[in-house]
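Below sits a lone chain in structure tokens, taken as the form predicted alone.
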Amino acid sequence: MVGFPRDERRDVVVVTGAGGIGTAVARRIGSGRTLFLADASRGQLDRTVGVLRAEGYDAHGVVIDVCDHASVRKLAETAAGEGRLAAVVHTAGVCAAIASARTNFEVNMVGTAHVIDCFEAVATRGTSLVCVAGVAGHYATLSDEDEVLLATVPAEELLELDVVAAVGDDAVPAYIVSNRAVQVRVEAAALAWNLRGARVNSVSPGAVATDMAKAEAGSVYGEHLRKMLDACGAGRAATPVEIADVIAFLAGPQAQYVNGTDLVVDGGQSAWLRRH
């Protein structure tokens, strides 16, 4: 049987949080590819890579802190110098529940601000970042002005907005705008990527069933959100690899002509909201 050599270059897939949306990510969109995967917690990052690598990816593990700008740069760095870089996804994020009102705006918001940034800088053609939000990014209720700001002002200045300085300490109101600018920041930004033949979007996941969404279940909104979720019809959480197949799409060559959107996927919560 005749062989075949093997490529040293292969593409590279990078992915940022090694939760339940990370981890079905990497597994759906990295074989066959060099496969960063990246989270702030070395223990969970060390479990997730070691299962990865017995099941046959070609998966290393890089501890970041997203909202350091230089651990970023570091990582895009790191990725394009392995190879052509073929899709970033970038799940890491908190909610409501489990972090405070700054460290929502710090890790939502900055971190995915830097995420745009750094690997803007290493995008060839043909790259495709994906940047997970959140669908209560769509419920929040910012003037023109405020979204305009949340989407171009230099990462480093966004903590200092008059829009996050009014939340205040209130941890949902910060999930829910850290969330937004994650949406408008990615439409912002399109145009630079597209200049360079990448492309940059956004999903917006409502309830899925990971880790992050169990401790919400059991916080004071999660009787909230299971009403919420029997009153539009869909009666479950999506599971991860669900979001991993619209994540998939998206950073895949069927979605070439898709740039500077947001999708969401959220069993028509969002449409019951609106209309019902």
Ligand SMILES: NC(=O)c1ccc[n+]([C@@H]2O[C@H](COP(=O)([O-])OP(=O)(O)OC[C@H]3O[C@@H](n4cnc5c(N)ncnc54)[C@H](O)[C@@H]3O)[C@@H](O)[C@H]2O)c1
Given for the second form:
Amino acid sequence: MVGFPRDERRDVVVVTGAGGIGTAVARRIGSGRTLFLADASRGQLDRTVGVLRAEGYDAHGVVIDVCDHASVRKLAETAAGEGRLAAVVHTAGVCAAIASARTNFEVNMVGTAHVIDCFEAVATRGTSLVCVAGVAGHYATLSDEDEVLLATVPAEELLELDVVAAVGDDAVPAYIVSNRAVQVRVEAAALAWNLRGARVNSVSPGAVATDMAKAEAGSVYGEHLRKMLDACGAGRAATPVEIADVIAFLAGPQAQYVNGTDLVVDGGQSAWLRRH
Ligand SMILES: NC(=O)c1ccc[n+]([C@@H]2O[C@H](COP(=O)([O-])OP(=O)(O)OC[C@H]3O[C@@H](n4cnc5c(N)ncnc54)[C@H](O)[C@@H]3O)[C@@H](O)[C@H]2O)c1
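Now show me the form predicted in complex with the named molecule; what you just gave was the form predicted alone.
Zooming out: every chain and molecule, the one shown earlier first.
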């Protein structure tokens, strides 16, 4: 619990995003640990923290906006000050059905860059960061030069890149490119994390049955998505627990030689798209 004497402090886990995937991750890896849940929505955060505390988790809510570097840095410093930082799972994000092109870039791309940078500064031996991207990132067709820039320019320069300007106001390509940015930034960050004895990876889900997927299902892309899930043989969206299980693997000791990679968890959807 926060305030424990130093030698009794528990390992710390941070989960950004108190939505569908974030809550499943918190349950999956939060037992017996000091758990920080961080979200922009006070209401969402209070509800989730209340439920988790009632279930016995030592959960603490922190309101943050991942677009704001200072608020992410404060979260990282607060969490690292409470004990050994075992795992950080970054699930806070938006999609094309609920947010503008600009917001997709700000939250998914710049927000993730802030999380990678701020938690790298406090990561210690054994810390594992897992960022949730999306399988859509693998459908981006960007030049090598654009990918290098997305992977490496400072966070505050990302929104100025030509590849971002080229997308314009269309939220769908913005979602796709912002997810690709997460994947390539994670890959580029692996060296710095390795040198600290820490790791950073991403998970790219297909459709997951959360509020976000409900918003997608009700949008113009919903019918297309349903047909694709049927055609690829999955026939359904993933449950949040199925994503949390993969994240728990990447966050835990069985994945200690896995660094800088992206794990696709989409029920075979992208394999079907590429080969059939
Ligand atoms: N659900 C899916 O089908 C699906 C598919 C592929 C990828 N993803 C990705 O998985 C991640 C989690 O999605 P989910 O399904 O749990 O969604 P969700 O909507 O249930 O949860 C997302 C949470 O992020 C929070 N958030 C949004 N903007 C924020 C900001 N600026 N700062 C802090 N918090 C913010 C929201 O308040 C919300 O609680 C997202 O990055 C999403 O893009 C989801």
